[in-house]
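Given as structure tokens, the chain that follows is alone and in the form predicted on its own.
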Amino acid sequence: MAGQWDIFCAVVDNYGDIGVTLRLARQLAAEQSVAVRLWVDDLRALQPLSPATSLTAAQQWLEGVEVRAWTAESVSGVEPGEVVIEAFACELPATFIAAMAAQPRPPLWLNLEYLSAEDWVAGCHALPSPQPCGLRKFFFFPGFTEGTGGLLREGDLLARRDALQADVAARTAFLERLGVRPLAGARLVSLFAYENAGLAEWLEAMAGGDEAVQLLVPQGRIQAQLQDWLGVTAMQPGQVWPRGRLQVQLLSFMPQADYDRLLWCCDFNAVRGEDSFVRAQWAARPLLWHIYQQEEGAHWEKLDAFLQLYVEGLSEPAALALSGLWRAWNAGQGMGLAWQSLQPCWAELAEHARRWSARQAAYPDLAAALALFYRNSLSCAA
């Protein structure tokens, strides 16, 4: 499927928005034969995810994607592609909308929404919204159920995951490349989170637990709190701190492909936001989600909606333990007891994570769903 697509990304929350749009752009180019132009208003957020990024280039090609620095000047005079995606309700420039309206065949205009498991999502997915300029914009919702746009998943992702998880030598070699020496008999846990008042209690629970835990923490917003708990004034990637049954190691921020592999190598993954949340589900390992907080506690409805779906098929003790841990983490309190309550359910949660991944993989992936929606729009217009 040839054609030019434009994706606009306004960086709001560090790496979440750009993380999703970069993955989508790469997959559309690689698997759907689309020429993708990714407009980014802050290239500094892109560089850690794709280290070859130039911070000064107005136009560059990264991993098969044309990346444009999004400014009022750079957008002016550009002919829109056949599909225009505004990611997460970012506002398109008025000049670009006017150019869209002036095309002989107006582009398919899509608002790619945030991920949610709430019941209303399927009913709103793909609905049109007439615009004052005469164009129609369609709402496109990723999701976990039939009738939504699905989740980002490259065609070979799960095969690559399975190959690494089945190969002890390959996992060890990858971790050693990150500077990690796996501890014999220790659970490997990754931690990527927003600041969280419950961190110290969770660390204490792991340090005083029955199982040895090797905690791997990519550089991020939680680092300052980690330093406070460890009683150190600075942390450098690669450094290791033992505390009781817990060993903490800081890792350098890594490109997306390496982060995926880290998730595959770990026994448990604490993630945040949207991008790492989805990738942890594809890792088929038990996970803990730190949802982005919203005004008036609106995020709790999103959290509970996902949990209601996710715990289907779990025994009552496992469902209660997992839900209790997620709520304690997002409330910032009660992590000690919640972590202890989870331990007897470990084997069941591990098996459930793999079943959940397989269940989600039965749905079309987000890039394929977008391409199909575009083809159907052409058929309707003909």
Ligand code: TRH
Given for the second form:
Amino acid sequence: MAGQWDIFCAVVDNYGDIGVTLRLARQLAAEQSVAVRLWVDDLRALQPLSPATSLTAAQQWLEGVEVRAWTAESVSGVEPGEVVIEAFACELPATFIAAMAAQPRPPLWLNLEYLSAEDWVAGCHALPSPQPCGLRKFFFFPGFTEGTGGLLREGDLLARRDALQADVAARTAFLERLGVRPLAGARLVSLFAYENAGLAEWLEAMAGGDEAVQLLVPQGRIQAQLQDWLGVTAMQPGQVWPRGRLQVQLLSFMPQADYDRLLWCCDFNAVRGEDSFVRAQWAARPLLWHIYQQEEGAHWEKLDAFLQLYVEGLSEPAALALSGLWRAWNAGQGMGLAWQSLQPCWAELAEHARRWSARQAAYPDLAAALALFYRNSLSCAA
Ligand code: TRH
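Got the form predicted on its own; could you also share the form predicted together with this ligand?
Now the complete complex, all chains and molecules, led by this one.
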């Protein structure tokens, strides 16, 4: 399916907005044969995920995607593509909307929404909303159930995951490239989270637990608290700190593709936000989600909605243990007990994570769903 698509990304904070849009743009280009222009208003957020990023280029090609620095001037005079996606309700420039409306055949205009497992999502997915310029904008919702837009999943993702998970030598070589020497017999755990008052309790539980744990922490917002707990004033990537049965290692923040590999290598992944949360599900390993906090606690409903879906098929003790851990982490208290309660369920949770990944992979992926939506819009217009 040839053609030109525009994706607009305003970086609100963190890496989720750019993480999702880069991934989508890359996949559309690679698998749907679409020429994608990704408009980014802050290239500094893109660089850690895709290190070849130039911070000063107005236009550059990265991983098969044309990346444009989005400013009022850079958009002006540009002819819109056949499909225009605004990510997460970012506001398109008025001049660009006018250019869209002036096309002989105006583009398909989509707003890509945040991911949620809540019930109402399927009912709102793909609904149009008339705009003052005379065009309609469609709301495209990713999701975990029939009737939603699905999840981002590259065509070869699960095969690449399975290959790495089945190959000890390849895993060891990858971890060594990150500066990690796997400890024999230890559980490998990755940690990516916002600041979390529950961290110390969790670290204590791992340090005092029965199982050895090797904790790998890419640089980020949790680092200051990690330092406090370790009693050190600075941390350099690569350094290792043993504490009881726990060994902590700080890693450099890595490109997106390597972060996937890290998740595949670990026995348990603590993730956050939206994109790493989905990637940990594709890793098919048990996970812990630090959800992005919303005003008036709206994120708790999102958390519970996901848990309700996710625990289906688990025994009651395992469902309770996992839900308890997730709630403790997001409440910032009770991690010690919650972590202990999870231990007897380890094998069941590992099996379940694999089943969940397979179940989700049975749905069409988000990029394919978008491409189909576009093709259908053409036949409706014809
Ligand atoms: O960075 P985030 O907290 O992003 C958040 C959420 O998307 C949230 O919903 C949104 O409202 C807010 O941003 C604005 O978490 P997320 O979504 O997991 O994005 C992190 C990205 O960083 C993801 O693409 C994975 C990537 N990553 C790497 O590439 N390398 C790394 O070393 C790590 C730790 C992450």
